[in-house]
Amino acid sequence: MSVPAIRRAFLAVPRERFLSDVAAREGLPRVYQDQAIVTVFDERGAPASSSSQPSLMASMLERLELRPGHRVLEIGAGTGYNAALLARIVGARGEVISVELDPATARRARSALATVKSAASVVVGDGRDGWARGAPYDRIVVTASSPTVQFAWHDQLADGGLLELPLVLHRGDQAQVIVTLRKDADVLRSTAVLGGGFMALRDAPGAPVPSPPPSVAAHERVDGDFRSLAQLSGAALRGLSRTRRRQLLALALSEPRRRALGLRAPLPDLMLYLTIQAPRDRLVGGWPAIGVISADGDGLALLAGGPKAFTRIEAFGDGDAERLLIELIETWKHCGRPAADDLQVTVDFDRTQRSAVRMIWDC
């Protein structure tokens, strides 16, 4: 599908209309933000749904190869409006069919299509299982992260279709790639790797949302001015004391050793290659810092720069985590500095019908 097919689309499809509580309440100007909108809080008050930054769904729609007449099945309706851009896509001789978990949510994404007519339909079911009815289908699409992939969406893809799913890249963290990957009999490969990520798929209709890796911060509030000065998370902080992790934080909020990395370093690439490469128990840091600590969280070495580039180290403590981040800049390095799309996903499935991931780099 062209970038100008999906221009059209996003253009005849009011985006106001399934976020109609929002452009009552803040205007039609935040509606058409480029920004993701949260539009259902769990019990918690955590985000447990909401409308995608609409540029990432386009980037998406793009990857996905849509064409007039393809049968497209997504999983996760949230607001309905991306159903509607697919639907819109596919035309008339198409069809798009919408599983949602919860009833409230499928309710009010079903009402929302009504408003602009739309052909796509929106289901109650375990998104997990697809919807065998309606199968064989073109294209699936995944609006909700998930650390593995699920047989029904291999065995309801036809042979040559796509799947495109958010893949969390290790379980329990929040770190995550959308993949898009073509069906070639019993296996899925990679056509596409995008930074960006969504809410992770849930177990039941109103189940809390997974909480967030463990992070410690620091900040400051000084007459009404807020500050952050410091913060680290990841799984690696799990295995550490809680004595250990403060010191840690004790240990970012101190004046750091600088290295000048001789180059400028794409802040996604370089993050995501880290994400991977990087050992688990080794790897703190978030957006747009990342970086690794020493094996007994004595040490602490993050990249640093402007808003897109890392151009330095800023090294805290011992040695040794320094030396494995510089380790694995060098490797990044002699591997051609590869980006997302250097990136090659593979899945395929066991005798219990478990999906096994593989990622390796090209290079």
Ligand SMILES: C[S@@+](CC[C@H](N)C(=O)[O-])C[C@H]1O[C@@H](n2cnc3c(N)ncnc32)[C@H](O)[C@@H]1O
Given for the second form:
Amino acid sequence: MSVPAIRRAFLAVPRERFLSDVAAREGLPRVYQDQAIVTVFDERGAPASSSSQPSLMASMLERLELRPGHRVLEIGAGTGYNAALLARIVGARGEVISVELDPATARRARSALATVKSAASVVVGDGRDGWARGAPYDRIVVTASSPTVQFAWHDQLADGGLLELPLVLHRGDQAQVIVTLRKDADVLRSTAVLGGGFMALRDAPGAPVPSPPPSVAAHERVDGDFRSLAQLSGAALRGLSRTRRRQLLALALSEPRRRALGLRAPLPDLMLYLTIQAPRDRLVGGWPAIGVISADGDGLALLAGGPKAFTRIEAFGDGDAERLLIELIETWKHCGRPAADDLQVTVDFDRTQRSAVRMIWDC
Ligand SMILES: C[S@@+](CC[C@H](N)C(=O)[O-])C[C@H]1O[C@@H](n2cnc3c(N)ncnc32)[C@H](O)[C@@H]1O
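Coords for the form predicted in complex with the ligand, given the form predicted alone:
After this comes the whole thing, all chains and molecules, with the earlier chain placed first.
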């Protein structure tokens, strides 16, 4: 679908109808900021549903290559806003079915869709099973993140159809890429990869949202304002005792050895590369800092720089982490500095219908 058609859909579908509480409470300017807006929190106060960031929704709609008449399955109706945009784009000859796990969220989405006279329908179910009754679909779009590609999505997709989902890179972590995959018989092959993140798919209504990986942080309070001094998070911290984590935080607060990269490395590109290529038990991160620790946790090397690009390494403690980070950056450079879209993703399924995801850089 052309960009003008997506633009027309955004202009035709008022976001405030899907965020009526927010509009009433905080006004229209808030609704029309280019930000995700959380609409439901779970018992622990973690976000459980939201209206996604409009610019990210637009990029995803573009990559779905929608045409009038397409039959589309959405997983995660949330507010219903994306379902309304999809329905507008595929038109009266098309069909949009959106599966939502939480019955109350589904009810609100249906009411909102009715106010804009949208033909999209919302059903209640576990979207990991897709929605077999409406299959086959030309497009399936998942609007919550998943560490696996469900066989049902592949099975319910027409041959040549597109499946788009935020794919969690390592189970238990939050880092993800939004990948669009084309079905070619038994295999799914990526046609586009985008940076971005979504809340996780849950396995039961009310089930807690999966907890984020461990983190340690230090703040200072000046005149009542908190200022972050250092924050480390990620899978590498799982392998360290509480004392070792605190020692690592103390290292991060010490004076670093600074080494210029000699280039301006775009933040999202290098972050994604390191997230995929660095050994998982060595990776520490948290936007906008990313880096590695040494094998025994006695050293730390982080990328640093301006708001858009990394320009230097800041290293602490022993030199092992610094060497690993330099090696990874050299390979990224050698590879032609790949970005998200240079990542090729292939998915197939074994006899038990479990997905195997392969990711390789085009270099
Ligand atoms: C980021 S929101 C979706 C945004 C939505 N597409 C919109 O336009 O507002 C993710 C939604 O996925 C739903 N969800 C989580 N796990 C699910 C599952 N297993 N099956 C179906 N929906 C699920 C959540 O309840 C939440 O409403």
